[in-house]
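What follows is one chain in structure tokens, specifically the form predicted on its own.
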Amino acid sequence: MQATLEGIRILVLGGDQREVEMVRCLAEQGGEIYTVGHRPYPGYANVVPVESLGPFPEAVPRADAVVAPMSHTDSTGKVRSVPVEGVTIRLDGLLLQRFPPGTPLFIGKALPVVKEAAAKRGIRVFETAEDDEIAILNSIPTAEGAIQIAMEELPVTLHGSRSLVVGLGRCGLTLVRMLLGLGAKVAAAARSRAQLARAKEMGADTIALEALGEAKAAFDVVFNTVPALILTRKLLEKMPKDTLIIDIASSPGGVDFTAAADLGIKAILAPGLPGKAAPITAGRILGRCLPRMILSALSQH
């Protein structure tokens, strides 16, 4: 990899296998990487565990940029994933006050508690999950992971199955393409006429989202990608009980899971699939895209 991060100090706060691979990629591009809650990185002299400098968070080094996980935090600001068990990282005012105002913080999704703490300290927040390049590339392991779940759960092959994809954003279009490639009979539902036109051009049947409740076809599997309640009780009541639903939308998802359980319909919530289905690939995507985002943020300050 080209060394694009020479002299830039990056603090990585926890993460999962994606961030472990990302650290290697950033280090190979010349960054000075400091990690919290990670195991050692043999062979990478420019990766230093903060714990070796002293207790965390008191020993946080000066950093040009801070990277928190794609899996982000819970509602209290606690980082959800840390490679080393027993290490707690909380993105709150106590931690963020250790960084100069203007420091960029990169995180998959910033919940209100993180946004508020960052705003009070003048920390600039960048949501990596919203970056088009990262999101489109991540749609590949996301779609593969959703298809893997479907293959494991369905009593029939995806080839010839009746599959519905709800939402035609970055993940939805990739999923439609992959399902068609497997020989599934795919229908796609969305609000955007342009997105529906693209799905039709790809070979899928199309349904306007507002007309989903009027669709007469029964589906073997429904993939939801819309992060808003779309599959309501009223809609679920019209589905056969052997329909499989896989919800890959970000929180809060788009399925009334209580209603699905009441109706005997199996509905699976499957967030964060890149980190589960292909963490190395997902980590390399971050390692490829984050340098651009970091350099851009630093050039603007």
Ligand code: NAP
Second form
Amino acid sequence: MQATLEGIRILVLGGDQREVEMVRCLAEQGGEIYTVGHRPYPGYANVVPVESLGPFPEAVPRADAVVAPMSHTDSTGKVRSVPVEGVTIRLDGLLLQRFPPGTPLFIGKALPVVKEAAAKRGIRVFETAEDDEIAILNSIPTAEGAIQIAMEELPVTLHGSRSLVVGLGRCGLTLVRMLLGLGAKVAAAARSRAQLARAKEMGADTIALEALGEAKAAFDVVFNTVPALILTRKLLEKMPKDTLIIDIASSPGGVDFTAAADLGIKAILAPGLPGKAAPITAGRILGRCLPRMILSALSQH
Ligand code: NAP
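How about the form predicted together with this ligand, since we already have the form predicted on its own?
Every chain and every other molecule in the complex is listed next, the one we just looked at coming first.
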């Protein structure tokens, strides 16, 4: 890999297997990487473990950029996953005040608690999951992960199945393409005429989102990608009981899960698919795309 990160100090706070692979990629590009909550990286002289964040400012090495995980934090700011068990990292005012104002913080998604703490300290927040290049590349392991669940749950092959994809953004379009490739009969629903036209061009049947309730077809599997309540009780009541619903939209998803349970319809909320289905690929995507984001953030300051 190119040594594009030469001389740049990057502090990586926790993560899962994706961030472990990302650390390797960033190190191969010449970055000086400091890790918190990771195991050692034998053979990588430019990856330095930081034993503890400690109570004092000097316990944090000077960092040009801080990277928190794609799986981000809970609502209190606690980083959701850390490779080494027992290490707690909280992205709160106490930690963020140790970085100079203007330091860029990269994180999958910044919940209000992190946004507020960062704003108070002048830390610039960049949500990596919303970067188009990362999101489109991540849609590949995401769609594969969703299809993997469908294959495990369905008593029929996806080939020849009636599959519905709701939402035709980055993940929805990739799902449509993969399902068509598997030989499924795919219908796609979205509110955007342009997205529906794209799905039609790809060979799917299309349904305007507002007309989903009137759709006559029954589906073996419904993949929801819309992060808003779309599969309401009223809509679910019209579905056969053996419809499988896989909701990949960010929490709380787009399905009335209580109604689905009441109606005996299996609905699965499936978060974090890239990290589960293909953590190494997902880590390499971060390792490939983050340097561009880091260099751009540093050049703006
Ligand atoms: P995206 O590119 O923004 O696409 C979202 C789709 O949902 C678009 O068709 C959008 O339509 C539609 N939509 C959004 N809000 C809507 C609303 N209120 N009513 C109707 N349609 C609406 O997002 P993406 O990258 O495909 O990601 C989709 C979701 O999956 C997100 O919630 C994302 O966080 C999540 N995700 C989950 C995983 C996982 O592992 N489970 C992985 C990646 C992403 P318009 O274009 O008309 O707004």
